[in-house]
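Below, in structure tokens: the form predicted on its own, a single chain.
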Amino acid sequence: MAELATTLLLNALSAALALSLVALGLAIIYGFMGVINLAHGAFLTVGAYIAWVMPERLGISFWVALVLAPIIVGVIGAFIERVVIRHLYDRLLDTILATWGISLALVELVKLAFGTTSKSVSNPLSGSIDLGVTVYPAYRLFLIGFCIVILVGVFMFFKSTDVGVRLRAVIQDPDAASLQGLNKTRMYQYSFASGAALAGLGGAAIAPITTVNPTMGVTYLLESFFAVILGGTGALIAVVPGSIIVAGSANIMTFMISPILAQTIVFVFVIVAMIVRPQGIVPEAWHE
């Protein structure tokens, strides 16, 4: 029993650490430029396609697809802003829609590109590791690892260094913010490259886990939005116990009931409790 338990723990947990890398992005780009960006889950997609491709096609180590796949997937996300978004902003709907039309577009160009079947990424650690109470995967220990280090190094950028005090400053006072020298459109640049980018890294780290096909990113987009909605906008932490409630729980309710269920069950208590609580289950104290 204990076993189980120890397993069905680990596995929302991983479940959980990944939905938060990528929510995070889509927090960063939301919190920071007020654009709902529908084309995160295609980011996701991309990041996965890299981890894979290179691997397969390239005889290039994994390790290195997944240092590659967020610079790669940042600069698309860069020269998206730069081409589409720049021109949308204070346009809800118009970046809604524009967003929308480049996750088609580029989930359309990995189908060209790869064709429609599913694709696996082999497994770069090999074999499981004794803890004791259970016996349990090596990738998917170093992904928990893994995204805790990203995620308290990401925090920590935006807290204690310049770049995000500046881009911090930004978002809560642009005007201010440029009277003090600070380039809003590069921040908001940088913004949407930097979250693009964690969403290319989340797909890449969880493609040993998962199937990589071309639609796989609108499941972690909707998810990703119910974490962030659900943790609260107006601090990124809040992504972390949003995306444990989100992914964590069902997670472990899938070991009882069909995943459908188990999302549709997740989905109702999201939407239940934006109703009760539309700021967030995060307690103001965590906002900064």
Contents of the next structure:
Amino acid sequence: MAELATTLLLNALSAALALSLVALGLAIIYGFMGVINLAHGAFLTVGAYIAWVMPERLGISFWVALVLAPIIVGVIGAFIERVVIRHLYDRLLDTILATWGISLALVELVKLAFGTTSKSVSNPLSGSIDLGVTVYPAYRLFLIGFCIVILVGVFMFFKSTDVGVRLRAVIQDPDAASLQGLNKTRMYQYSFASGAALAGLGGAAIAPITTVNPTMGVTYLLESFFAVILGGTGALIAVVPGSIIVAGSANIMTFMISPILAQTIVFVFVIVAMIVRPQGIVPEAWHE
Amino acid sequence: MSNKKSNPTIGPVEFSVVDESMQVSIGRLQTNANTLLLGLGLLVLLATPAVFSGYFVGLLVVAFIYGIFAISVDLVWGYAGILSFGHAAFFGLGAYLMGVITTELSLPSIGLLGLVLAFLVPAVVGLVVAGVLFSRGISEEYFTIITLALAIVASQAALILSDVTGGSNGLTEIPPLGVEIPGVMTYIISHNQYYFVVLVALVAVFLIGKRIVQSPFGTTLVGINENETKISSLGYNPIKYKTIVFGLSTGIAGFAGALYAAYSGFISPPLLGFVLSTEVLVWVLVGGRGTLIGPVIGATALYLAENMFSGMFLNTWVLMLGLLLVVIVLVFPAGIIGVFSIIEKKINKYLKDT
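What does the same protein look like in the form predicted together with its partner chain, given that the last one was the form predicted on its own?
Full assembly next; the chain just shown is listed first.
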């Protein structure tokens, strides 16, 4: 019983942390720029395909792919910001449409390049580790640690580094920040690129424990949005409790009911939670 | 009228410009050029089945149904500024209501009841969803995300409730629309006649939509879209207006869905999902937001293009759709009707100058 409970909890934890990573990217883009990025799921898909194509077709190690995926997706994000998003800052609702168009196009390009069939990424850490209570797959343990390190790193970046503080200054008052000589356009481009990079990183990191296919991004897109909305957009860290509820509860329910039903229950729950508490579940004191 | 210049003429037809809109006079008959164009277009459409193949007419039937669907989206998006990413959930709800009712119950003229219910039920659902969300002060972008979730939940619900919906196989053998009075008459509308039924429905929905957007209700909606605070300080309740138009829109979407189910005879979960929800936004955008006729043109043109050129773009249609969406949003947010109105202004200017 304890064995099963531990396994279930660790599964839920790894799913929640991986979602936190992806949702954090979305929260950065929405929080800093006000842009609803519907291409986020496609960015994740591209990241996952990079983690598949490099070891399978190019003979590059998975670990190198894990480093390259966020860089490549970040560059794609910077390019998209430059060509499309930048021209829509005064029409934010239209960015929803434009990013959805980009999402459709990216997913179709993936389909054209690699076909519609599901791919599986061979596990780079195939063993299991004996935790005393239960024996747990090594890669999932790595994933939990990896996500925690990245999350803490990103939060530290915004809290204490120079660029992080500048970025937050631009969010709080873009005009005042721009009077102080902070380049708003550049900060927006960094935000979009780093948000995209986090989605790409998340996609690559989960690739070995999921099936990689062109439409995998949609579920993550919605789950990320729900995690962000549920947590509240007042603080970046709110994505963590948001993700724990969205991905964690769906993951645990999957043990008892069908995944589709579990996901539907979570979606309905989040919508109800939004109605009851539109500002998000984290206390106001957490807000920056 | 003493200083009236002589206007350009082609044969007996005389062109002039009054209040920035082109007028056409033939003898003593005078009308607005746009109205005339619509009338001529309608005449062409009435004659189409006599000229074109059954395959093409069949495509037009679905295109017109999508046109009705596109009008429903334009009412909320083009006029009230509410962007719904899940309108297919209501289109599909209407389709499934029609499908389930007509296949489960064998009552005379059940299809007509289906059409009514396919309007009423989605309308009530839309009213409840919009009423609850707007009265809780949900922001417009959150509303959009919730509608996207709604589409996904709806298509998953259609998969799960397989006893009623047939699951992933969908519902088959939905009977065509007909009128039946037991013992007196039975009349089943054929596929060719259905073209006219759908055309009439399209024109009716268009005229009703036109009437709504030109009414005080419609102008208030546009006002809310432009400046909600101002409208509410004038004593209007924006929540009430937005909720009513959303319910009306979801009702029309459901009605279109029912027309679709009765025509195609087969419906399945993707009908409720986000792909159709996205497509309808592209149609509205390409045709021109906030024009009612633009979305009909957009839906017809793109649906026909998709089917007639699908051989050419077998694998790239969705890619083109995505890029089209980006390009239109970036370069030409006013759509086809925007292009028309620029041409119209040029012609008007020419007419005034001569």
